[in-house]
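Next up: a single chain in structure tokens, the form predicted alone.
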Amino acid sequence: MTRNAIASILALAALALAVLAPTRSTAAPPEQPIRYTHKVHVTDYKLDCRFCHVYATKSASAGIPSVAKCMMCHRTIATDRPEIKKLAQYWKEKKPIPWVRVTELQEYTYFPHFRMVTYGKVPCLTCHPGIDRDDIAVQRQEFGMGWCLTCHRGRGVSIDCWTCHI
């Protein structure tokens, strides 16, 4: 085998590992500035995910709720709780909450939420299983290419490379 053939095989193996490697593990959740619970909002009070993540149906990103959105309810609800007091302080100081991103994708992946949510009618919990019961948001699903392809094939949608890799 020639030196170029070996180099090509190693390069392809490295590329395959990079493409097939899952994103962030499901290890410990990151420290957040406010202890936000999806369980209370989604499971207990039955809020639709899209109530807070307003861009999920119209943008590539689902978006993080603004402080103003949170304060729509928390000007009057649970105002005596420590985490709501933190929220109110951000509101008072007119500062955004510096949330730490929980869900990560590979940099070379284009994941348009609106296509999945609006056109694909993919429920949020398909990609974010269990988040509706989380007191602290955790990424449980690793978004490896095999997982995505299984879903695409199961739904009969395109598996063309350029659908997700631009």
Contents of the next structure:
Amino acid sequence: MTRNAIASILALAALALAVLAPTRSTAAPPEQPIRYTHKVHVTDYKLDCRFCHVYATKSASAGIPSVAKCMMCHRTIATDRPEIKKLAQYWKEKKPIPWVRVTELQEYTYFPHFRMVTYGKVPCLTCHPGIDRDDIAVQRQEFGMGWCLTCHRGRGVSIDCWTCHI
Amino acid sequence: MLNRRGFLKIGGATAFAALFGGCERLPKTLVPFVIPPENYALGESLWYASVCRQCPAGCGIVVRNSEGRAKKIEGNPLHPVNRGKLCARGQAGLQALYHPERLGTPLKLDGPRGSGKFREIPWEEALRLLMTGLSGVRAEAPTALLMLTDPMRGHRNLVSARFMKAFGSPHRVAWDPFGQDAHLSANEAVYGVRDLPEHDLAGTRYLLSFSGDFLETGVSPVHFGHAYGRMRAARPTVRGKFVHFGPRLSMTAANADAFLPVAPGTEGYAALGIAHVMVREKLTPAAAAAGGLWNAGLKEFTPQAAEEKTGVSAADIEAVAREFGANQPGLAMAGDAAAACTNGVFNLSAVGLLNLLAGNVGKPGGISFPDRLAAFASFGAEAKLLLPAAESGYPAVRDAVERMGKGKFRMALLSGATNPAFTLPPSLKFEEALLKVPTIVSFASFLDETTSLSDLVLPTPTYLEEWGDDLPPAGHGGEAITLGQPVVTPFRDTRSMPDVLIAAAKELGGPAAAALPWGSFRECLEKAYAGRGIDLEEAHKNGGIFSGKAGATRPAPKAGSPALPKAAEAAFAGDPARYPLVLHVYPSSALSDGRGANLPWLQELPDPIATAVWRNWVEVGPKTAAALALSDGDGVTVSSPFGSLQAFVFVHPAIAEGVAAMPLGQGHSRYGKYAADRGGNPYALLPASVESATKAPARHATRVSLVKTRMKGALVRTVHPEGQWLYENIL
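With the form predicted alone done, generate the form predicted in complex with the partner chain in the same format.
Okay, now the whole complex, with that chain kicking things off.
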């Protein structure tokens, strides 16, 4: 086999890996209806993630805070900022805010937040690294199977297929 | 504060749009609540208590509700009737809720009458049409209004009764093909109480059943099923014995320790044979004291005489009588097949006599008559409207059909699951007569044989979407008021019948408006129970008001020496030479009287004995089949003097010879794609005969013939009737 042929095969293999690997870009944050910043809420004011994502401890989905929840504080806090005015407008019209999904998982997996958060005691930032410093949330962690398995093995949690693929 | 309905609305509108958007990828937008409902947690279930209306037993249910959708129905553990259990029909209620053929918009006839062709119209137009009809009839001849429904109970019935009374028409007819007329008359004759009793199955030591399939159909199958389980297994030292007399081995009979096949309509003679032995041998103190019966004629009814009539050997009758006498408290029960013969009252009175001879009336493990009316004393004269009406209403139906035929009615309001165009004998010509009524308005969730004859169909919510209350006919001491509530926001644009009647009464004004003074049916219920010292919110959480204490009992049933019932033979239409077999029809354990036929879960539920699905069949014994040169799976034409249909033969290994049995429920011509074209309708074989004393319909009153016929397809069964380990199969 010539060196060229080997190089071609290697190049093809690399290409195949690139194609098959999860292709999420971490560069461009999606356009959100309101420029919500995790940094101000989590890092600066030290709010617990679960203060807003209330279902994380008891449901499969962590949940998005209701408009009423945002307004609990923003009735009086920073009411003159343009982004808060947008929020107030949603509240006034009693319309939900159409947030754009940031974190995605493959559809064939089942990820129950409450198992990790309540029983596994896994900190939120383990799976959502850096989100506490984002001005606009970005998904930085790819949820590849190897990454999940590493964590499951390290913690001695079941790696039975049907634990996650149901 | 957000109320529960508001919560359901928001839940339905927001979270659901996102979660159930279709089978695409995960939605790209995440839409939160504007205001989250109370007690809400994403993905967590809430259970709402309500009432089952899949059959008239009135079991309590709890419905699992997640993200605003009903996902599972189970029995309400607090409910005295079913104690947390629920049958397959109750479980299938979800399919009625989500049914693709459910009516969601008012329909106006758009073609010839009876064609079943409709077009959708808005509610405003539908109500205007209804009001035009009602006002016209009331102005000219109020008695020309007919209301034909299934037997209603609770305030639903009260609203309808008040509406018709205030309107000025006495013609309110409730039709139930499985009415308990013969039971009521027999109870009046034997015990002196015209009411349905409580049978303490759980506490009895020896149960005698006469043609009653109480575990699968009948008055309250889940209640009896649970009590039966306790009779057999809940006591440390006693395992109650169960002996079943009946023409065929039903699922109930299959559970018995002994099954004794009797010729149809001879159950009374079997009971008298047992009574003869009990009195002759003074088997119980009560039998010893009943010497007067002997000379009144009981001495004629020897076990040998019973053998001649019933086909059960005299030795078996003597053995059963001695065991029954020795194991007290014992209980005797009779069911639909014994009641729906032309001699039903005789059969049931003879069975009642056994309870008197056992001395178990009003005692634990026996039969008792709670005073259900006592709990509603505060409702005065209207209390009776709230209680279950046990009658079939057949005489009133026949009268109504006659009047319709003579053009006496100008408008008919129809409602209910009992579907008279399907369940009445065709010789009554119900459909023909109904179409002579100038205006027909139906309240319905589905277009069945009856509602598709209408001019106007007003869509109603299913029982999972509406308010209501219910008083179950059996299984409690008279103190169980079940409350129903919507467990989901109504899916379609529907209005319940009581709500429409209340609105119509308001529009009619005068006495009608005064008789129905509420803004809605919910308000009517709240006002009715508000004055009774009940925390209604708590009651809705529990699914009703269950006092837990034994209800008031009636004054001691008829004392003194019991009377001997007047013997009567069952009559069967048709010449025995031409129609050699006696037809025995029974309600299907899945489809009930036919109302369940549009639910695929029930269609695909194998019959507990025949294991067949999606079709009906005719059962004959092996000897009968051999005599007619029929084998299992053959197609036959079943003919009675009144009609004929095609069915597959099921050679039933345990059925009285000379009997052809068919389950009721299949054979719909309308009622949607799941119900239609699944074999013939056995109701169409039945005569218009009546029980001689009560004038209730006598279903078991005709003979049939079977003629081999070529039929397409086959009866789908899960196992061979003689067991999947049939000898040939093993080889």
